[in-house]
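Only one chain is shown below, in structure tokens, and it's the form predicted alone.
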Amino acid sequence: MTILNADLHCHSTVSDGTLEPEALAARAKANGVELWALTDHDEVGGQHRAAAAARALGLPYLSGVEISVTFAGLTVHIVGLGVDPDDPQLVAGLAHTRGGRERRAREMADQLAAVGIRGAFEGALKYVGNPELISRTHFARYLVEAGVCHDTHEVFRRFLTDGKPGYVEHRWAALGDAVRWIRDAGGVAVIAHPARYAHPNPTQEYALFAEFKAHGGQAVEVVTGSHSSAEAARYADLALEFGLAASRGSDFHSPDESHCDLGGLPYLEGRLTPVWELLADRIVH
């Protein structure tokens, strides 16, 4: 296998991230990165300026996206790396994708409301601009502004989850358009996090590996600044059961938020495909 030091999923300004494209490129080259990818939720429109970006560095890039999808009433998300960022079918989808995101914002603008805290949709506009994009993570932000809490993490222990003041579930993409939209843009789907979600039986996550496969998912992140090292290990030997490739990313939106730095990850055992060995022709130097 070829061991890169390669991160292929961290967030702009352009959906819930801090820092714009082109600093991210910067970050991403002074920590070393050898094979960079901006993955904003549900949306393409920086993919021209962070490639331009990594190009003026000499930094290789892949382009990509992180597609929201609903998947046996959970919220999971498929990676898509190499993908042409003006797909057509792949520009339509994201955009029907993202159409619900203000109305949920409302609604949980509302809940907040009621246990006190007013002005929280207009609080979190200020962090994204565009209610098409707007997402937890930026009511997260006001309510640190606000002095609501300390920081972002406890923010989602006390709001914003699951039986708590201000969460409200939507429907995302499903499974298999978000896999086809991916694949027919020339890229190569990916299973983000995994460990992240609340499966409430193994037979249930053994289901989502099985239909992403199904559907033509090819790849799964290993290793991912929310993994433990037993996760890491647990996710290659399932990316061998699967017949998956195996991605790598920090899931970086934030040097104030973010657990792992741009390129601080462990690397991938040598007994797993890399993703980028899948996508060696969609690499932009």
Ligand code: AMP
Second form
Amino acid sequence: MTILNADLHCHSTVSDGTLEPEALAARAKANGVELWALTDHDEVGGQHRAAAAARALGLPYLSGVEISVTFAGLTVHIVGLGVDPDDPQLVAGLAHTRGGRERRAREMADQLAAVGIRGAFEGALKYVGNPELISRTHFARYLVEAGVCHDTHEVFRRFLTDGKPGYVEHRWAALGDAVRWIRDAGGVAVIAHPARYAHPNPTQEYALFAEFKAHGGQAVEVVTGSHSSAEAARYADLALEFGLAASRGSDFHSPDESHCDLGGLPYLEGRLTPVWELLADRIVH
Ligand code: AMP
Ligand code: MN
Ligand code: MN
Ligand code: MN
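Next, give the form predicted together with the ligand, keeping in mind that what was shown is the form predicted alone.
Next comes the full complex, and the chain you just saw is listed first.
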């Protein structure tokens, strides 16, 4: 059924969110979420806590992760839903994907120092819950604290993105590896927020969908906190064209930063196959 307040994308302190998994579960429940997944970046360390908290609240839960992938020179995010968080290949693949974040962060700080912003590595680290997961979000919070920008959205307009100070190119996991880790761990792979990628031309976007599908990917986020209604309609069409199921998730990070709260999204259109229909046996009640 497509009319379900599912929220299958958000972040805790285990990656770059500001709430603990238990606080997210409580917020999801209070906001009327009917099926929830925590999808931290490149890390499943919060999964048992999230599942236990959801269970105690009577909130159906799907395990999740959001894997950073490099595809044709762009960073693309692939969400895995219903994965076994203890699957050794998945755990090892994620550890490998996280490796290099610290070196990248030191290079980011060097670039920021070169434009007069000192102490950014140590500053970002203060916001980090999990040292292996130091991310641009943590730098953004520090730049706001330091008075360089008014909010994190301004940070990403002026810094930390391609061509701006503090952007360091990084090689993440390969698309085929990420999809395989998810599938072999019993999960379904989902292209996250597809409208967010700056593909140089429509052919490259088509190639992403085609290769994802060829590797065994099964779904795409259609309704997300980072899609307009026009974008949601466009990716609904693309989901049907590629025979992919549709997912729905706020990408909530923080009560202070996120535009879209947990459970605050429009429903999926009835013409789509919701991803949770592929995952009925993976839902924890
Ligand atoms: P990283 O994995 O270190 O490259 O950090 C990526 C994270 O930065 C994303 O998951 C978002 O939380 C955040 N982010 C990236 N771009 C933007 C943006 N334009 N506006 C707000 N947050 C962003
Ligand atoms: Mn994030
Ligand atoms: Mn993402
Ligand atoms: Mn996300």
